[in-house]
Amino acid sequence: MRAHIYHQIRTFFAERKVLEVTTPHLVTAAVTDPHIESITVADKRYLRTSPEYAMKRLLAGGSGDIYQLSASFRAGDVGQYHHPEFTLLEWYRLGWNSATLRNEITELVGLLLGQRTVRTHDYADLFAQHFSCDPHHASVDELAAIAQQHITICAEESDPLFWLDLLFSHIIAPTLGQNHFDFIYNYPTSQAALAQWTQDEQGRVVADRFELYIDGMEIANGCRELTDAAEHRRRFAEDQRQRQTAHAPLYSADEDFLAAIDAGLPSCAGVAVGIDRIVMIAANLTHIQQAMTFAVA
């Protein structure tokens, strides 16, 4: 079944003239994101926990829309739905936007998994549907008050990222894609990750981002690229900034990355699929080590 999604896949972006390519596994510079951990391995290397500096120095060298279909690595990752190696479908498409990105990863996933209807959703409209509050404005006490009384939890945490996705993951998400494929969109800047931002509907500036939901898993996240080197540096500031408060590892920032982006990455939308847990749906699974060959958690 895996081998046939492969070649699901391949032949997908071959017939729409996109480029595989192969980036290093091993790389010089861990990621900054506060909430990823890379692995670390001798010679002050790292296995990647994506492929995405790689491919945007690709696409800033004149690539054109290329995607990769490999293994990628994260510390801790251990659980239901995650291990520590897993499979990711990356790709980035020049000149479209986040919609149109939606567009292609609906006919990908339909073709893997059989269709079903698309429904989108406002990040913020889910927040007030099920807890009555903005979460683009609520504060800390109120996160935590509400979390309380859906979830059992004995924490004191000052980030307000914290209790939003405590809240999505726990009471949210596993409503989502059930019989339908969910996309979730205008997330808050603090998700923001390497997605520009924007304003909704309301005028609040949001993250041009989105996620995918399929029976109650995140499958996909995407958005319209980042492509400001100056706002890349502070926002890895930033990173380094809650790493500190947080006492976690501090890792430089990957200056070939950006001396790409100095370069000049073009307009893009990106998106990283699980294939893993395309699997686990396409099996009827239940946790993500069956999906593999051998897990190693």
Second form
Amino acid sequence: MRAHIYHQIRTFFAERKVLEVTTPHLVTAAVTDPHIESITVADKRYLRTSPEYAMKRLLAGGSGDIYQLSASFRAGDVGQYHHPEFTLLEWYRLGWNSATLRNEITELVGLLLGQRTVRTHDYADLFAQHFSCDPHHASVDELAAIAQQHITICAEESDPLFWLDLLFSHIIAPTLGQNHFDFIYNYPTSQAALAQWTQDEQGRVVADRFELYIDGMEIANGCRELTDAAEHRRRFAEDQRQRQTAHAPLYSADEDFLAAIDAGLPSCAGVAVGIDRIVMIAANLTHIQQAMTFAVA
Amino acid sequence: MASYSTNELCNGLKVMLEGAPCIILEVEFVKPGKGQAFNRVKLRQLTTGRVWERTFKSGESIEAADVMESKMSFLYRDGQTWHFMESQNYEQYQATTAVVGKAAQWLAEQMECQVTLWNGEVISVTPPNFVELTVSETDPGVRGNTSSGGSKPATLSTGAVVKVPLFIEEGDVIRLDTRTATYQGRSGQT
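Having looked at the form predicted on its own, could you now put up the form predicted in complex with its partner chain?
Below, the chain from earlier opens the complete complex, with every other chain and molecule after it.
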């Protein structure tokens, strides 16, 4: 099953002249994202949490369209849909926007799992439908009150993002991707990661980022990539500030990556697809460990 | 007090929640694409048996509950107080009728039960799955009836009332499943 899926992926990209690349799994800089922890393997050596930084260095160096199909690692991610070592398919398309990349994802995922009807939902519309609230402007108190109606949560949080994540992951996500491919787009800027900002139809500033849900699981996470070097540094500094508040370990930003961005990342769109979850759906498995030869968690 | 981090939570672990000891029944790790991770936990409150569902922010810590399971034999009842003895070290424990709860109707002297202790106090008593008890009161049996021929209520020496076949008589020792409160057979034949 897995071998067949890998073969289909490689054929798909070979036909489209997207180059397969391999970047190191052992890296010199840990990720700064406040919600992702790197596995430290030696002094200042880490297992990569995604191939993003290295692949963007190749893009900045003039590689053209590229993809990579390999393992990444995240400390502490253990659950029904999470395993510390997992397989990511990540690819980048030069000059593309989010919509064109979503079409290509649909083609590939349809090939692997059988085609389904595609629906695209604005993040804010989902919150309006489920909770009659505007996630871009709702106050912490308003979001917390909505959350308490649905979930008994043992935490106090003053960051609205916490409540948005809670409501999205507990209430909205399980309803998505049942018999459909459901794309969610226009995320709040607080969830931009390294996506460009854009304006939605109502003139709100949002992140040009999207996720694909199938059978209630997040399968793909993509965006129109941020290219501005100063904005990269600002977001890394914001990551550090959040890590400091959360008493999480602090790591210095990946200077090789920032140097590549300084040199110029071409305009592109990129996406990462969770291949173990694809295997789960294709083989009708209920736990990610069943999709692995040997699980460590 | 000892505590557990959310990533140590697993089925069977005993923790304190809102001042009450609980056992964890299920843990689910929930993490959105980019963002905060959560642990969704199903727990049973050990004193009431009620099942709770709670969501924790990953990385938080939860106080451990000093809960112990031990095998004890039931000694005797003295008004509202039930006396038990630990089978290993012969230490004695007391529990009120309220704590013994539904188990009371099955407890005969010398019976070995599962007793849950929290901070050294009995918080619940579970009788063995199968017990043998004497019928103290039932209508007279009708000769010739077989086990498939209907049933009648019988009161047992411990006070429980169960349905038994018509041929069972007062003084018979019968085997019962305490989880379903059902007759399993006469003693010595199952």
